[in-house]
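What follows is a single chain, given as structure tokens, in the form predicted on its own.
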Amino acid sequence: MSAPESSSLLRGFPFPFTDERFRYSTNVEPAGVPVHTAAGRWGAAVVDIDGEYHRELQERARILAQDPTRHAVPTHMRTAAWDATLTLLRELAASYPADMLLTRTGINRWRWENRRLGVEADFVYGDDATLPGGPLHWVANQVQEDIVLLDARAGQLWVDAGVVTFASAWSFGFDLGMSFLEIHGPVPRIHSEGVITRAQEFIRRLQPHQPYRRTNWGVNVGRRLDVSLERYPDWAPDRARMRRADDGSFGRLLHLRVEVQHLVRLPDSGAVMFLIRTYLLSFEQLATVEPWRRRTADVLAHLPDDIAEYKGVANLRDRAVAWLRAADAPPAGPAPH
């Protein structure tokens, strides 16, 4: 995938560190609230539309078509899966209105507009025949955002149904069925501090019309956004050949991969919509930031080894930490005489 225009990037791109050390916290915020940055803003709608949406679209339209388990809607999840997929048209609506259009023509008929791709579609809520593919692959393909729908039983959180196709190390079709739990179980930490017990409760205490968001972060060589389990034949080997590029491949193939993640009650189902957007910035761009430059050397450089090994920065850290600071290094000027 190749770099879009870079002020465009900077400008919406939500950086993560709110300070020199980072640790595992639920961080998690009201949505919708604008965060303004050293290079813009972000946040202002829970569905974020950008200069990547008709190549991300593209993106996931090829992978669905390649591996269609990356989509699945168990018949219990029906009924929440047409929850998210109004949710997802009434937020792209509100948000974007110059380009969405919803408009109800009946009892459960209704009609929507997405200028932006050229969609149009009449369609009756719970009837999966009145959408191509069925309602959730179907708004899938209208958001560049990953869709996970968890259901509540007993007493705990699982992931039931979704679409995803932009998955960072890890793999829906394997997690599908599990419990939230069970899922997390490899991050580091998390478990011993007690934060993944404290965001599932958090999760299932959401009301509907009050969602909630937080980041997550990684690194990423290049602009591939199908970092899952079931690509990493494809993607692994980038982290080995990062090891033997010169400074400036370097900090053109290195990305900081960021992920804004919404927590969503669905109204009528009471199932939970998890989305996932993610964004990538290379260090050379991320460096035009000196904000950002000087928090992300320090974020890195002082980052637990067991949480650098999970993020998949332990073999690349030394290196980014001194190519991050270095790149504040004014240019070389003429010899004195």
Second form
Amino acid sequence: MSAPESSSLLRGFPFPFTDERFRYSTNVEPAGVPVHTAAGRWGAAVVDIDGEYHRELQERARILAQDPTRHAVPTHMRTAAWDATLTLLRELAASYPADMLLTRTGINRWRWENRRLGVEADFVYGDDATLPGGPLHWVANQVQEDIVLLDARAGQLWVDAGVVTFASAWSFGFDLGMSFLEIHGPVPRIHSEGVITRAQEFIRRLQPHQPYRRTNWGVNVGRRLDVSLERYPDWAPDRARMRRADDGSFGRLLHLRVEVQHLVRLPDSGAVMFLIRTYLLSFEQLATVEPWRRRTADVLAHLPDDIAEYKGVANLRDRAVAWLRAADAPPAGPAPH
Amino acid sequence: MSLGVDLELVVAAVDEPVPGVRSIRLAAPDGRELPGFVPGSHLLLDCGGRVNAYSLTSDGFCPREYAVSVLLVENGFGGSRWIHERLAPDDRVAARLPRSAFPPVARARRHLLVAGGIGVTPIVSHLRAARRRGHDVRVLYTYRAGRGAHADDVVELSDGRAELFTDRRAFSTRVEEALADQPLGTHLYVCGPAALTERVVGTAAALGWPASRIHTERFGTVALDPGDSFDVVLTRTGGTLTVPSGTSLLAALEDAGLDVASRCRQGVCGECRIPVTAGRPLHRDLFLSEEERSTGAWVMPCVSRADGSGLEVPL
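One more: the block was the form predicted on its own; return the form predicted together with its partner chain.
What follows is the whole complex; the chain from before opens it.
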């Protein structure tokens, strides 16, 4: 990775630790409000495009071609899929007006132009044949976000559609059709503490045009976005190998993985669109921002064991803390390239 | 009370399609597209200082206009009177973004819509969406002869298959038949006067309809009954308040100088929710879930009261 690319990653990185201790909470806040960090800012737009745009979309296209279970739109979610598509295109056009243009050309007709990708499309809202692969599959190749659509019925939310190629230790195909509460079954503490039922009640009451967001985090080995359960045999051994890594490669390989999740009540279907945008920053880069280095070390050091286990940091945590605490000067040796 | 203003709208047209009902079309002052809304949504309008919620009857997909139809309520709080007597084309009106609280269920195999009187308004919105989406929909609509607001819309949007009634007994008989003869997976939506809604829901329940397939929308047509007087113990400030019949708990708290954030004051928006530490609330709002009601830990003081002698709140 070149120096300009790495500094753009730093500038837009949604550093998640606002406190010295991390605990699960219903940490939602209104979307669209920029957050200033020690290295830059993030959060001005619901849909975020950065220097990884082309690379990540190529990665998504490759995954979708290999594994069709990463995409699902059952019949009852077709309206929601179109609603999500139009909403995402509107967000892109509003946030990146120089490169993204959405023009209404008839009652149900639109023209889309994405100059960054060189894509032009004319489509009819509700007519699946007008966008190759169907609307949700198609729009997932315009945004870096993973997209999950939740249906609301019988007082609960249900994961009933989506395109998810960058899942962090879960499986979209496995979770499809489950309720919000079922999906969060494995997460420690959030049930007894009422966090998850409060979250569900909050989402059920979301109204259109008032999106919210939250962040979630974990650690990752390498710049690998697809750490889905489907690919577990590919990525799990990387974690074991970290034990043998020397300090230089430990800092280069270990990444803080942050998801910015947006919650949007769609204005036509009434479904909830859950967007997951994943950011990766190596510990080596993270340590160059002094407040981030100190804060991350503190948070990891004080993380309760059950949460550390769930987040997959339990085995790496002591070394990660020691590494961060030792990295209080800019890393010696050659600049990252 | 404060109406957080999201939208400033201008009255594009005012019409009285049937006696006692005003249909208002609202647009953005510059004519731009308005925020879309889910079928069955309502709009909170500032009616000369009072905030009233009205169901949107227009199509919510990329709309240029919002339409509402307002029944004149002679003995109401004055919101409908203001719309009937004061509101004129080109007037500016403050509104909040449309809110969805009565949406069609995506997985329904069929949508059975039952409307009474001015309760037809959200049903019209459902019909528009059903037509656009190609959903299987049946509609029964009862009204007083000569007062059938949107009757022609209902007929047109259902391709003439709507069943219209001006005779109450014929309507009741037909509702019972219809409820007994729907495919599994049908969802029922009822909007009308409280007595009609209760009767239809009661019939459906007796016929074995699960609660999760019955949806009702009541506000806008019902003036809540004044309720009994009750006492409220204030644990933080100390003292006891008496809430007389006809006064809301919210108004009583405000009169006592307590600051409770509120918005719609109709049990819809959720803004004024307060915790309850003792006593059982008589829930009359449309905001709290069944689960939240059953815990008795919260109350919406704008409409709800005490079920029994009193409540204790940490205010």
